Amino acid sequence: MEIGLIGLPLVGKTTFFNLLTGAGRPTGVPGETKVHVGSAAVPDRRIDFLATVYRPAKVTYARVDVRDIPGLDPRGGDRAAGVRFLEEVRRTDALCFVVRAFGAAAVPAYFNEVLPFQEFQELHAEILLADILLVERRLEHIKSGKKAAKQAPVEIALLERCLESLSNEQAIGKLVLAPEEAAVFAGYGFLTVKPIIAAVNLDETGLRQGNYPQREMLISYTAERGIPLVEVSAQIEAEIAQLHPGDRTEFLNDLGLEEPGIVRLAQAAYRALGLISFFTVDGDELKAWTVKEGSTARRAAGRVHSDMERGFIRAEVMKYRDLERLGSPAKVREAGLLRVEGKDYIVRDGDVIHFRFKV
């Protein structure tokens, strides 16, 4: 599962990519055309707490893949660059729109002033337009065909609904589909079905004041469409990354923050992909595993090892909240809260699971 970072030129995408992945890629490169791909750990206070309970030698966090896509220049007139941009977007499972809300004389703003809402609209419009053109071409192809397929009336009706939604700047991922429509819809590869996150790149002043140009407009627009919005300062995050871990809490407190913004961004990306974590303790390793929400215990066992899925017997499950409240696995057992579940049990976010299997 991969999330794509997209934005206009010089908004801080690659800085965020570096902070998430530790890749150390060059930043602020005008006309950059190279795509960067990396893996980001998803910080989770639950695994930090579990580490104090189990005291493992090794702790492994969940991870999410990140793709840093070169900046989009809608006014650049480079058609080939626009095509490459959309091709890269299609490779992703979710999108993070990075918009600029920082002032820096050395880095000219795209619109010659800081307009994060307008930047977001430019990116959103590009994605919407790509889907509109796809729908229009498909409708034209169906209607001009000499031999209409049996599903043509269903497909035409569906595409016309999609076009209406897109024309109203509404993503089509939330359309309610009949079973026969869903089968047709799945083959289109629409971009607006991808989950979106808005990441606002602030300077220190904006972060401290909790304000920046067009903030209310951006908040209102994203809230109406159910798009998570994360306000982060790449400048501050880079400074935090250089600090000794013991000094970070004091630095964050001075800024009025509970945790680094890059943590919230990683977690938002994880949720946008529809992922959850469950935890295992095997020998000396505590590990967070990633599965799609709604996965069964047997499927989750397969994430740990294929033998566990093939020879699945049962899953012994403790809820994280019970462990946190009672303080130890022994006390969870004493309270009768250790559950034995079968292969069809739906894994919950935060479950601590021991799989029994035989092959």
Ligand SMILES: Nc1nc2c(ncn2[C@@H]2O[C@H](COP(=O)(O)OP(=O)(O)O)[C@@H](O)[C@H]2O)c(=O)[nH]1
The other form holds:
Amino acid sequence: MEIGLIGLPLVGKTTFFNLLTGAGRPTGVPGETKVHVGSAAVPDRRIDFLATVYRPAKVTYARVDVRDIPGLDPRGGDRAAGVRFLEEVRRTDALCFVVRAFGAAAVPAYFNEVLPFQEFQELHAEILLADILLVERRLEHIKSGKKAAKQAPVEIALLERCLESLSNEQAIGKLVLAPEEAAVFAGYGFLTVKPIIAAVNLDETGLRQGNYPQREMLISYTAERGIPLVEVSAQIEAEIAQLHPGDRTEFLNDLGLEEPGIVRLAQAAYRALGLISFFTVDGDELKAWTVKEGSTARRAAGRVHSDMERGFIRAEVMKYRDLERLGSPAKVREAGLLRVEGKDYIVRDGDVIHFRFKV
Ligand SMILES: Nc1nc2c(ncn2[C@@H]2O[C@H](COP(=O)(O)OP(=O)(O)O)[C@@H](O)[C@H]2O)c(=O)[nH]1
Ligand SMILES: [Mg+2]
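Given the form predicted alone above, what does the protein look like in the form predicted in complex with the named molecule?
Below is the entire complex, every chain and molecule, led by the chain shown above.
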């Protein structure tokens, strides 16, 4: 599962990539063409709490893969770069649009001023346009008679619905499809089917004032489309990362923040991918595991070890909330809240699971 960072040049993509992955790639590179890949830990307060309960020797957070994709320059006129950009976008599972809301005169702004909403629209238009072209090519292909005539009417109607959605700047992931349409649809590989999150890169003033140019428009456009928006300052995050962990809370409090923005960004990316975490405590390790929402206990066991999936007997499940409320596994058990579940149990976000299996 991978999330792609995309945005206009010099908006802070690589800075965020470095913060998320700890990679230390060069930033501020004009005309950057290098793609960076890495993986980011997804911090989770629940794990921190569980660590105080179980006192494991080792704590492992969930991770999400990140791809830093340069090369989007709508006015640059470099077609080959545009094609490469879309190829990179195509291989990701979700997209994080990074837009610039920081002032810094030293970094040239794409539109000569700070216009994060306009940037967002440019990005969205690029993705919508790629899908529109895909639909049009497909329609041409069918109408030219190269396609078996029997399915053609179904497909034409479907494509026309897609086109209408796209023309209204609506992603097509939310179209309701009949079963015979769903299979055809899945085969297209549309880009606007991918979940999107918006990351607004603010400066300290913006962060403190809770405001920046075009904020209202950006918020209403994304809210209307169900796109989560994370406001975060790359520069401040970089300063936080330099601090001794003990000094971070005070620094954050001073800014009126509860936790680093990069944490919210990682978590939003994780949710956008439709992922949930469950936890295991085994031997000395407390670990967060990642599964798709809706996964069964048996499938989840397979994440931990293939033997556990094959020899699955049962899952002993405690809810994180019960542990937090009651304070210890013993108390959860006493309260009768340790559930024994079978292989088809649907794992919930925050389940603390002990798998029983035979080898
Ligand atoms: N002042 C300020 N500069 C930033 C911020 N984020 C990024 N920059 C600078 O903007 C330039 C471009 O950043 P970079 O991450 O390379 O952008 P990319 O081209 O989108 O990958 C670099 O010189 C960064 O140091 C920020 O929040 N505030
Ligand atoms: Mg970059």
